[in-house]
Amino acid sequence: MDKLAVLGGEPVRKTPLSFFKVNLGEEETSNVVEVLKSGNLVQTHGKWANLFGELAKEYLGSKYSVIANNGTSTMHLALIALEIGPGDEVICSPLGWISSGTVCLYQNAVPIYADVDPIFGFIDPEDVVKKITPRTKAVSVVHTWGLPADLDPLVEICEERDILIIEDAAEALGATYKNRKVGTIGTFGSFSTVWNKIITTGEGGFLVTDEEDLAKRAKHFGNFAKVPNKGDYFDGLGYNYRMTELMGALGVAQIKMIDHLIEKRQNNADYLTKQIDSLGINGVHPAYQPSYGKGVFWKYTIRLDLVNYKVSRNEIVRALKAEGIQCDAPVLPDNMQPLYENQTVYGTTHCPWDCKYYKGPKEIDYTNMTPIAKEYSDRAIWLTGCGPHLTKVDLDSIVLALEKVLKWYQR
């Protein structure tokens, strides 16, 4: 057995792999020029951030769009528009990203986390029914690694108590749940277009909805408040969350090849699936697509069983990427973040949670309320980004790195 780079033996790859490319050709760059020409670099301004957005609303199949500086900000006009505030409570997803969960502490709510399904790492129906509480007036729900999250359960669950359903699909734009796009069945879909996601903007991201009010509040609030055809007259507390021409510009351009970039992300994960499981090896999982949809890939999840191996799945990590593969694993679900152990974020008060309208415990555990998130996550490796630039020769260098790794550290 060849010996490992990361004791002295040689790598895989000469040239590491990169985790994640922007694909961008020449429709982008001519989009951009136009732009800096034309002077309009801002949204109230110019035409190419609204166009995006007709664009993604139509991709999508979806009444109203509302365009954004970035994901993160999406999420938040989302908590604003269906006016989540002091008091509430949200129950949210532990695996994506942080801000899934913190923008409802922009709001001087109480982000409460769900576990998760030990699979796919999905937010868990029958934990969201145990952590609702008077308080609960929404969920959100990330589609995680870019795969669709099973959203029937969570559905049937919120209807029947009045609860609305935000889908963070900043990872899994053009994914599908039973032939529907996720982000369109609940009452917000939430995208990303940052530089990695399966479409860029640069930064930036957009919402959905079939609510034309809701849309409305969303944009006025992501535009200052300001009221229109008023001059500078303010009727809320607003943000500046707008999208710039240059960030529309490219939108344009990429959302026009999506379906290739979306089909050729899926043949590479059908292929690497494929390949990982030719191998044989006890205890590695590679990521399946869900019986119910069909994702897209942002990343390529694997699971260890670690039981069958001698290291960590640190040591793993660090092994793969000395063979030349730039891979990488989630750290802690977003509820084990310090940020909610020393629970300060506004001043140095505990707001939310000694807010006066909070009727819920003044003390919550949030280290050990998703134990099964917590064990998906020092399981899990993200071997790539799937992305449309990766070779088939690409691809055989990361099973061979896997291959070589998992054999070398197997019991």
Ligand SMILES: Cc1ncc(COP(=O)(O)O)c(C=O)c1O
Second form
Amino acid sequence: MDKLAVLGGEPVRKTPLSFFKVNLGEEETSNVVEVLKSGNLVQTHGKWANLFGELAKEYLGSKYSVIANNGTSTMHLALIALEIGPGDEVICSPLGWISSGTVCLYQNAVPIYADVDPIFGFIDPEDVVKKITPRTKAVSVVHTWGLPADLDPLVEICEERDILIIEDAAEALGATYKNRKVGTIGTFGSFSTVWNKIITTGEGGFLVTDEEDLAKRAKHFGNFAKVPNKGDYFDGLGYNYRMTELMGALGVAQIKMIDHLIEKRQNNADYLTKQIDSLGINGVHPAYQPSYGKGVFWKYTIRLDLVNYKVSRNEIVRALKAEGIQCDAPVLPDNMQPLYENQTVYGTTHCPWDCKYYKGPKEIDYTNMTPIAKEYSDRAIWLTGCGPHLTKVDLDSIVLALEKVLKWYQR
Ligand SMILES: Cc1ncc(COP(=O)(O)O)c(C=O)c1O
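One more: the block was the form predicted on its own; return the form predicted in complex with the named molecule.
And the full complex, kicking off with our chain again.
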């Protein structure tokens, strides 16, 4: 057996394979140059950011879009538009990104985390039911790592109880659930176009919805709550969440490439899955597609049965990195982050938990709220960003390094 690079052997790759790589074409450059020459850099004075919003909503088949400076602002705007605030609870997904919960805190609302299924890491509808209280206003479901979460059971649960669904599809632009694009099934769908996402505008994001009033409200509060055609006149607590024209110009070019980018990602993922399956190694699970939809594999995530290995998941990650594969791994589910241990959000108060409008428990045990998510995050490895830039040689090197490391450490 070849000695592992982490132990002083030869690495599988001499040049490390980067996890993410931005895909930019010629049109991005020419659009950006056009913006610069026009001198209109702000959304309110130009055409590009709005045009990107139009193209995004057409791509998804939604009626309205709201373009913003990132995919955290969009989640925040969704809560503002839905008038979620003090006293309310939102059920969040523990695996994805911290923003799902922080935007609730921005609104002085309380995030409550539901546990996940052990295979995909999607929020588990059965646990959602257990976490619902009279205070629950919305469920925020993440399409984790670019795969579509199973929405029908959640829709049924939420419709029966008049609870809204916000789809956090930041990682999953173009993924489908029963032939519908994710992000178009909940009241709002939220997307990020930060540099490493399916398409990019550097930073950036957008919301989609079919409800005109909600779209108007989200747009209004993302533009300072400034009333149109009235000068400097503001009718609420607004934010500057506008996208710049430079970002919009990138987005317009990027969204034209999306089908091609996604096809490459899906082919890469299919290839990796076949190759990993054919290794016949015990205790490794490739990133399978859920039967009801198609993912876009923002991160290609494998899971290990740790009983099969002599070392921890983190040591396996370290060994893979030494082989030249820049993989990564989750650290903690969002609810186990120090943010929720410290609970110091608004100065020295204990709001939103101590907010006089909040009638839920003052002490919430965030640490033990999602044991399956904790187990998932201890055994998962993000093997690659699975991006369109990967060649067959790159993919083969990933599989080779995985085989080398897992066989070395196998019990
Ligand atoms: C699931 C999820 N939600 C929200 C965000 C936040 O998006 P942004 O970084 O654009 O604020 C991200 C990623 O960055 C994400 O992965």
